[in-house]
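In structure tokens, the next block holds one chain alone, the form predicted alone.
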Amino acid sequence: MQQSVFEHMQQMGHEQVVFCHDPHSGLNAIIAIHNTTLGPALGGTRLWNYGSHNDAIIDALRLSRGMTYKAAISGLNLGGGKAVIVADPSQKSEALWRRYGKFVDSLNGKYITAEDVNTSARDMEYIALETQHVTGVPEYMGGSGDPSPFTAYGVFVGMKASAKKVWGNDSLSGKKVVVQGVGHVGQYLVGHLIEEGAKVYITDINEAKLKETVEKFRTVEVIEGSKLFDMDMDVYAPCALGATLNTESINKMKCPIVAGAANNQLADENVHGPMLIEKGIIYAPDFLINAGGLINVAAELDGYNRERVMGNVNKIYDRTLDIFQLSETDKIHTQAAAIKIAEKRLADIANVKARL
């Protein structure tokens, strides 16, 4: 029997989720608010064609829930939240992003949007017509556009922290690296790794974004996305939707890394969490190494400085490197160490809070 809405928001400990629609506009989006211990829930919106609305729904839900954990643990002043449009990225429009700004605004403050899958700067440009509670607009609006480069790069350093634990040493020259996924953030980060010396593999199901990476980044491979577990390989960078960490794929999985920027990797956490580490796989947990974006779109809301930005997204190598402890320490996952870590800030906080 399928969870209600409310069963899942209770499994989870979210606060609130809201429900938007509009005929004019075609707009039907959803947006999840897991948590506002630290502050208001930053989050960005998603777009895609689900294959249902409990599709979408879940999919709201466990990406605020991430949201909630890569604020906590990036030592940042803010709550988790999350938003996903159900409909094909064909139909955005200004009415539609102009409508859905105002049921974000309606929140008062309590959410504040971003950019995510299939969503841009100029989207963001036109929720901004409607409402100030929004971040990573262009440049040449006081913003800081594009969060992907920094996402990206957040990506690229707990990837060498991985590369740290395994071998010895950060350099990732001449390892083997799958992107799955070449989107705005899995470009950059080929283009990280090519810099750094890596032999780089690339695959996606847009073959556009293939032709694309390859004309911009000319010694990348493609291999087919139904080979990519069966490949000899150093590092696996899932960079495109989640789950891609299942029973079926880790059991097939010859390598001794995982660190990539999609969110949600794991299909389930307290299964293919340990299901990794009995595989001698190191996992650099997702919402940790992938926090570079949201970093750098917080920084909007205290007075954009790139320098202070790039500072705060260094500092996920040496976290990864703690997490990457912690989990040997406690003998648990890594996954489960990050959140543990994450949780405990919040729980003191709280605490801090209720004695005011």
Contents of the next structure:
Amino acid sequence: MQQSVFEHMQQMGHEQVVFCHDPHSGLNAIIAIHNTTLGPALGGTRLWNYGSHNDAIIDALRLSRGMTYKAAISGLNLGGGKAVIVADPSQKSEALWRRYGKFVDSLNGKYITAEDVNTSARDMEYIALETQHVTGVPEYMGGSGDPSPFTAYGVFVGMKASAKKVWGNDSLSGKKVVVQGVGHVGQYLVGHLIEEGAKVYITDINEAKLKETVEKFRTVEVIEGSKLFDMDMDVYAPCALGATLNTESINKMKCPIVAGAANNQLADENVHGPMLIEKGIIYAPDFLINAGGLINVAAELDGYNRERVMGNVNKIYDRTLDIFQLSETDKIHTQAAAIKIAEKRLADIANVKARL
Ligand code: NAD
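Structure of the form predicted in complex with ligand NAD (previous: the form predicted alone):
Up next: the whole complex, starting with the chain shown before.
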């Protein structure tokens, strides 16, 4: 029997989930607030044509939990939240975004939004007309714009730290890297990899994105998605959607490193985290290395300074090495090690707050 939303919330430790249905604008949205111990819940809004409303709820719950850990491990004073809008990207309209802005506003700042899959800085601009609780708005409106370049850079430094762990040297020059998903983050990541001298292979379900990437970076090679896990590669970089690290893919996988931007890469972290370790594959935890965008939008809240942001994104390198170390000393998989660090900070701060 399918679990109820309350059972899921209890299992994952959510504080609040709110729904909005507005037939006039076509808005069907869910905001999931996982944990606000460290501050207001900040997380992007994903627009996706979900197969069912249950899929949308589960995605919002899983993604918001990841945001709690992402903020906690990155030293940010923010909680974890995420929103999903059930729609086809062709349904985007000013009315939909402005109605959604009002929905965000109704939470009085407990949830702050930003971009995610299928949402852009331009969409944030409409949301900003209805609420101040939005980040990632364009530069000309006083925001920091698209967070993807910062996410991509963070993934790149997390990948280099993984290379250091595996090969004792963090250079990716000459390494075969497969980037799955060449959207906002994937394309910036390809840019860093090419600059570093890596041999980059790309795959995407969207032909236009592949064409755009090949035109921008002449040396990339397109591969078929169905052949991805048959390939001998040095690094697999999942930059599309989650759950690509599952029993089937891990069994096939022939690479020493997985490091990418997608959220919730492990289909089941308790099964697939240990499975990667057993196969000798080093996995750079998603919420740790894809935190660059969050670090960037969070900076909008207390006076944006690009240099400070880049300094914080660079810290992902050492944090990734620390997680690999903890994974070894505690004999736990790398995602569990990252969660352990995040949960410790959450518990410490909850304790401080409870005593004041
Ligand atoms: P995007 O929508 O711009 O790009 C995603 C790309 O993946 C698209 O080109 C899409 O066609 C492709 N794709 C979807 N399904 C695919 C599949 N099965 N195989 C191959 N390609 C597929 O999104 P984005 O902003 O680049 O984000 C990518 C991932 O990184 C998402 O999981 C997102 O949640 C995560 N992420 C993004 C940011 C950010 O700053 N944008 C921050 C943290 C995490």
